[in-house]
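In structure tokens, the next block holds one chain alone, the form predicted alone.
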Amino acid sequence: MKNNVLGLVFGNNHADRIESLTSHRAVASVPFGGKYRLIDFTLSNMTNSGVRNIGIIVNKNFFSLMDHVGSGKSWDLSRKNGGVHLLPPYIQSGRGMGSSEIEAIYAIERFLHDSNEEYVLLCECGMVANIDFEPMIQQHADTEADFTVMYVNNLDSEGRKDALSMKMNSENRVEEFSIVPCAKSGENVTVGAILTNKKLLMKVVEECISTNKLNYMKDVLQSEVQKYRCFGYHFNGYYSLISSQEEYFYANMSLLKKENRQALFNDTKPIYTKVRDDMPSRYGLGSSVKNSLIAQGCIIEGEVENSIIAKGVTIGKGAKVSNCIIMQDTKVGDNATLGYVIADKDVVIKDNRTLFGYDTFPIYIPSEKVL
């Protein structure tokens, strides 16, 4: 059955929640962990679970995503049949792609119609996890469900906004969906992965468009939960949910713990990404690195502690970088001091500069800025 599933990824869902990181890129192409993008986890999870035909819906700022995904070769998706398809905004017969999931699916109706798969796996890019979708697909078939919704109930963040919570009976059938302003640990919170029948999905979307009901959570799952057979599927592995800059910072910092890295990255179900060939990182005689992840191609002359350093970063002599996320090709000058900083790509921080944020409010430096 897993080969009978079409993957559909929302590449720019909830971009307004991490607006600083998505002002010039889609959510799917936000860098993570020094060498990955958020889309890597969703694509890898799908391909590792046997899903071989995947469409990525984007509505703006998708140039970096196009460059990263390419033909899909890195995820074994460069295929004659199936593969990965980037679905940018377009207008067909007066249909435009809107900002909601309902409008986005409606705009790519032809893509859905032309696919041969019977089921559709809808995923967002805001969850970092190593997920095996095969048990979820099997449960969907066994229960003859209309919708199977993945959820977690051990939230790390005590303030997740506008979360979709659900109550289930003893058979895991959903009896009620509710949108909670501030979700807490212990609640069954959906994580943006839904499996459904393709024909049913197309029918629901057309009904929503005709009645101007455009919110998938409120107008389909919440208001019509008794109409459909909705079941929950519990994911109990390691994960990070990203819906704010603070959660993004926390998710990256959590990779500094060995047990989290082992849970997220393993040999049996690897996380793939676009490979950038580069030289090994070089460390100067006076350099010092503690509890940090350093990608290839870096030049480290100063001190780095509790930080994520992406490819091609330069840390100058005497510089001190602690509790920071430094993205690709950024240059930190000599004797600069950084703490709790998120520096985007190609940032230049001049000599002797000092910048400090806090763990609950890290400072963000936009790409290509010179300080």
Contents of the next structure:
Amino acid sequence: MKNNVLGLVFGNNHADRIESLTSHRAVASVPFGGKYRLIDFTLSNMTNSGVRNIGIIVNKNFFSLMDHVGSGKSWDLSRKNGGVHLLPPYIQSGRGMGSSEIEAIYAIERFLHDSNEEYVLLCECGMVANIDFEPMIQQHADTEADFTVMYVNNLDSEGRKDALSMKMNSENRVEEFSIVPCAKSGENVTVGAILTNKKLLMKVVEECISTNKLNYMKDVLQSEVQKYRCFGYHFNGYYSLISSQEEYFYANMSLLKKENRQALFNDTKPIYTKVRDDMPSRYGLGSSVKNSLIAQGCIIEGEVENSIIAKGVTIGKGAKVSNCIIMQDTKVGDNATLGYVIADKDVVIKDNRTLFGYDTFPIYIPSEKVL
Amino acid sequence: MYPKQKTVAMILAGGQGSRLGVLTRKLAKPAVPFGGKYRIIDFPLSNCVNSGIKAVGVLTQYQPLVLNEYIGNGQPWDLDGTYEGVTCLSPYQQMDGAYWYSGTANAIYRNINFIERYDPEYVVVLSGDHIYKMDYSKMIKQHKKTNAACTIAVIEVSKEEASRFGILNTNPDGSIYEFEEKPAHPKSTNASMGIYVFSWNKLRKYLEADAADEKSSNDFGKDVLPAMLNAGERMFAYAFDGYWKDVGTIDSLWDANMDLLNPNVPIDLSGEKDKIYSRNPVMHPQYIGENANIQNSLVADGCEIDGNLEFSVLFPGVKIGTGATITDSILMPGAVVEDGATIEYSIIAENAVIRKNAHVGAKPEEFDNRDEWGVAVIGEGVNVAEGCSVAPKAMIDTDVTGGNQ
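Can you give me the structure for the form predicted together with its partner chain, which would complement the form predicted alone we have just seen?
Zooming out: every chain and molecule, the one shown earlier first.
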């Protein structure tokens, strides 16, 4: 059922942190898990939680995202009322391309103004998780909050760089936000999902623009935490936060664990994506596949281990692919050997080539490169 | 007002398909899953789209729920236009009474109104239970060139097979002078594929005459086509030389699935060219576990495999436990095979569950008398209990709770 919440997704923030993968696409359309794009998780979570009017803010490199989202049909978001809207720069005259979230929201003020929803759910799209936003929406209403900020407190051992960490009182009201160079496990760290009231958001954005305070983390949440009723909402399910190439690699590999797949993909809250009509994947005589996630349309004649193989990939006879992420339509030639490689779309690895990265430094091959 | 369409396709999808037994207990034959992710109807529907035909009627009668739901608004095949696309046509009540479709010709006759909306020149009549890729526009081109009233697609079969088919005997120019239904001594090896192109003005006339004839069985093959031939209409054969298979029996359905695993059989479902479209399930990519061994098989999204798989076709969401062995078999959507179970030469229908160490089917080599052997079929949702075994050729539609069946 449609609720009273407008979804607003930042399609390309932190693109600078995963530069290689975003050189020709927005963060939102970075391929993930063999058949998905990062935006699929946010869009599916929103539509599964009754958020049925969604804007995606993009500033550049959004061709592949436009192609992927299309009319929104794949997420049941091609609708007469609401649906999904791509919001590129300059959709309102005089309001151009800002680099901050505040400027981005200011640029699409008209979209906010024209929507009927009372609340706005702001999301980044670097979080891979299956999130039910309904309890968060409920908590926001119950606490009469101005801002409800989603957080986690179970970071992995690597921690998280440039995190916004927060201290709360016993009623989950946020008392202090602090930007920490590297957050540790146990700290409450925000994960890029904030629920607020539309009128308040529009007022805050206008004030920020007029006073040139453009960083919502620092200038709104951090400095004005006492002024507003900010509450934390704890998310404790499986998630991956992607803001670097290494995190991207680990997040993909985490899907090889059964409990993670079960947490992320379930029948009641499916993760939708635009599907290409590929045939089922075909395994040849003499192929060997272990502990791998394989999308449809692949032809596998060689050996694959601990890898994520996207749709339409070909693995030649005698090829050995281990600990790799191979994106769609890439061809790995006969007897080629790859380890710890991230091959983007339409890459061609010729016969007999050998390429090895390392656990902590997977080698990235840009799309359409021929090796 | 509907814009004119030069060609309208009518797909006959109402048959029960009784020879498929438990597989068609709850669904019409064209809705039977095929090839790891498709349903049989995807083939004629996609062929229509790939041939540039934009108006398609699907004639349904037997168990239409799954088929109607599957076709839906036609979006997966790009057949969801405002004034064009696919329409499911079920029998309906009229002023003079309520009738079931009494035969293939009657099904088209009852839907003359649907066809006339598009004011077509040609009507293509197709079967909903054949696996093949064909560009109908080439056949229509020949139809036009020969100025025919009816063109029938034929495929060359062997002399031995010919007596199982409807055979068309033709003059050197390709015009048909005789039909023979399953002849004991066939004069030629041109088997009818059940694909007809008609000039609509002609077909309409013969459908009306056929409907008025109380003795007619209202069937294209038995009544309408012979009537046209006897009246001296120009009827031509159109030779097709690609892959074509009627999947009306368990054996032919099994064979056609296995053909997809054979690189020497000329049907290719990969790539962009003449793609076969289908409604896709929302499932994660297939996961292949540490203990899996997969040889020459097709596997779809959502499968979780930790067993051994050889020469098999797996539909979306199939689960294969550790140490289970699947050979020469077809597992339809959502089928579950638990640890240590063995499945040989079998078709396991949707959501059936084969419990631990159960054994379904057998290899033909184990039988001295091949007539005792056949493909085993486990019906939709059937549960085969732990350690039980199911004999080859068995067709099971109730749970197997103990011993051997």
